[in-house]
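Take a look at this one chain, the form predicted alone, written out in structure tokens.
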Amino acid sequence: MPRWLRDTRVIIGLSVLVVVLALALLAPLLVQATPDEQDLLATLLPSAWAKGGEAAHPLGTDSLGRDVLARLLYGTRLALTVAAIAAPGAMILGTIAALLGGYFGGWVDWVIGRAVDVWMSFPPVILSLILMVGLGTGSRNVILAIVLVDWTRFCRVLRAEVLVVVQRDYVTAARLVGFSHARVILREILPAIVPLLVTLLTLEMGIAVVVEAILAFVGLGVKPDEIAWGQMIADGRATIYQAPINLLAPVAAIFVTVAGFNLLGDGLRRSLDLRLVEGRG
């Protein structure tokens, strides 16, 4: 069994994410109601176990009579889709910049470093909101905004690692032998930073879930016909005293999902980073 699969954090994180993914994929089988189906005669119903609740609506209904559980499960699909596409996109862009800057150094590294400094001088959430104003709403634009903002997270961390790897003997030997720059980068340097890359990717997926929820909360994320946890939180504010589950359910979903990604990322870092493994040994 691989070492990383023996880490408790990895096991817990993976278990949480597998359950979340299963709930998202099996949503049509788990709930009979559709997320947009309205019943104005059954608004703000409490949970099924509370007085006045109905078994047909396990978590009750919102102010428009829509099933909270159905919206929660279908919102999971959007959150995981954004995380699964935006995080790798930011990773690819940031990794390319980090490899080029760290390997070539000189003016290439200076230009990339200054671009990262300028980009990171803006608060990430504020920059995401500005981009969404220009791009418009929609899940595709949310993904693009996250990629354009968060590539700097990968670039800054990976660049520091590349600078260390470039100084190692096997990289120097590869250069002396006459390997091309592309071969040295792809065959010698990139494999050495993969453990850190995987860790950053899992953590970024959790960040993407939070950013998507924030953008949906302020009305600059998904379109009105798309279901998002942030949208549910925004709708649930007005009825928090009458039906607190409308607000608490999506908040809990975000917390559990992000915790799963963070546990997985922390476990992978401890298992794949040889320096940490040797230190514990």
Given for the second form:
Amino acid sequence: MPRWLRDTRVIIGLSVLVVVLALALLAPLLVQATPDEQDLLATLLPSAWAKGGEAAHPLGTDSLGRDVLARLLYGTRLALTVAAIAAPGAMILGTIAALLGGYFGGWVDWVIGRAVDVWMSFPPVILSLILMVGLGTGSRNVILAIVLVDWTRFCRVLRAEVLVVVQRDYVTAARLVGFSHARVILREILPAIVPLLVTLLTLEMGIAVVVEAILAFVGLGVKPDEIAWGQMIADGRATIYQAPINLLAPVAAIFVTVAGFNLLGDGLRRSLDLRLVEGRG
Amino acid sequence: MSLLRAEGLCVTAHIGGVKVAALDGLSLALAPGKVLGLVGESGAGKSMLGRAMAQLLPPGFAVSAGTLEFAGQDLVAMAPDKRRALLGRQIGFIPQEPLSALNPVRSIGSQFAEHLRRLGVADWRAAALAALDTVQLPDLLDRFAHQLSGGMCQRVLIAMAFASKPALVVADEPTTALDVTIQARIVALMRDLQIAQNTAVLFITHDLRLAAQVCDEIAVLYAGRVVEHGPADVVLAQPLHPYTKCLLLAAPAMSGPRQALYALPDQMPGLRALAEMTGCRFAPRCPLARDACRKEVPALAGGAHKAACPHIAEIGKIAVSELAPAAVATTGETLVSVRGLGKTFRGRFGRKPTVAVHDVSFSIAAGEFVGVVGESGSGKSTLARLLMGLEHKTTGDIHLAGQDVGRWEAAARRLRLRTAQMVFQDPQSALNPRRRVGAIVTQALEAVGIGLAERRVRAAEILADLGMPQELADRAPSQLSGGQRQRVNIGRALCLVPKLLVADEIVSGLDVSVQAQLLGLLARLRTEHGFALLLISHDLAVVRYLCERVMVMRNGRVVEAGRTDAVFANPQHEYTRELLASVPGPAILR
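Now that the form predicted alone has been shown, please provide the structure of the form predicted together with its partner chain.
Below: every chain and molecule of the assembly, starting with the one above.
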């Protein structure tokens, strides 16, 4: 078994995420109700175990009489989709920029470095809100906004790592035996930053879930007919005193999912980073 | 009455549930005012004694048996605060890395003050200046470590160690990080202070010749056991233990006929291997070993000059032959021709530009071995990087195989690929830890898109050339020993059979026995492949052993060049003379 699979954090994080993924995929089997079916005669029902609750709606209904559990489970799909596409997207963009800047140095590095500086001087949430205003709502645009905002996270951290690797003699040696620049980058440098890359990717997935929720919360995320945790929070906020579970359920879902990603990322960092591993003997 | 006394001292390491003696029954005595050399290659456990004294053993290591006494007091059982009171007052330490031993954010003065106040000196400034004066340093109390050279830092640390007039100073490889000429000065300084204050010194080093120069007595350590102990000059002139003899024959000499180097096989066993070993720990590598050696641990026997070997009568059997002149057909064709080469590094942020190489001209014939010697900062590495196109020259011409390089980047790169390759200094950095040995040595084939099957065949050939077993092809560099790594490093450069190898300090930092293996390998590969070599080294003996011609560099200029034997026998330039005089060892052995 590889070392990273023996780390407790990795095991807990992975288990949480596997459960979340299973819930998303098996949603139609787990609940009978469809998430967008309104029942205006049964709005704001409490959860099944509370007084007045119905077994058909385990977590009750929202202000339009939609089943909260169904919305929660179907909302998982969107959250995971965004995490699974936006985070790798940001990673690819950021990694390419970091490799080019760190490897070639000089003006290439200067241009990329200044671009990152300018980018990072905007608060990320504000920047993504501005982008969403320009791009319009929809899950595809949410993904695009996250990629365009968060590539800098990857770029800055990875560039520092690339700079360290480039200093090593084996990179020079590879050039001297005739490797082209592209081959040096792909065969000698990229493998060295993969551990960091994987860690950052996992953490970024957690961030993507949060950003997607924020955008949906302010109504600039997905279209109204798509189900998102952020929308559920926005809806639940109005009726927090009548039906607190409408707000708490999506908050808990976001918390658990992001915690899963963060635990996984933290565990991977501890077990893949050679410096940390060697420090512990 | 001895000042420091170890009786049957054992330091045990716990490795994976097994107990291994890293120091096994060490018995030594150091009289006041004497210098004892503790000599051994890396892994011999020579630093353990000093660490045991300060109770600074690495995690998992502990003193398990025996006694260690300082002036009649047991250092192991002593209460920590009592030991702390001794350290720095009665026992001084001189560390290996002077730059990292000084705090970079505090001035020399404030570090001195802290030390002297602890000693109870009222006027610390006057005392510090006096201490600096003993090591021939001016007032640099307001300066910081990074503003001083390595040699100056080491002198500051020596001044601090001797400031309390200690009875004992432990010097752990105090000159390893320094240049030869500075090493000579530091060692002389230490010796002067030691005599003036009548201090006892425990001098820990890997360099047998340096130890012989500095010490009254020498104890040779192998895998945690003392194998030979005696007066320094006697041990060096008439070694009794096969290991000492092999070590002496493995180091190239600076005088006399050029002899082949004794190549001890393998390397010192690691702690893991020691766990399963019985009998004499040197037996697996010993040319005199027989079955009995592997069963019984030989005792250290003899009078003033002791050796732990029952076969000392046969020591004469270990010998090396005189080196035949390299049988290489030099066609006289000029391979490299450099004229007026110069490199100036632009000064950044308003600093003055640095002239790294100035007006250097030389040529290398096909098949010729040329050495470049000089201190760090003399520009010898820059010269190598200029040749390999890793730096852009400022002035001058480089011709490789008759063609001008450095004008058209792409064409020069193609030309270099076919003719010149470089071997890097540090195999740790030069070998990609994520690649297998077989892939590393055939990288040049990968670059031109040659398939895996063909590369495997070539990898096998190269490993055979390097004298390495075939199964190592599938190992990662981290699974190899230091010597094997450096071989792989050389093997990669040899893959396309270049006409010129540029080797930058490829044996520095390696143990003498491993160095001998590598130098022998280079000499053998030379007769097989007939390449030329530009060997950059700070070690004059290595250059004398391998190279026909030598260039002496200082401050970016070549101050002297010529046939190696002529230059070393009759140096013309003052600096060459200084370099030659700095080579460690008693005069008879130079």
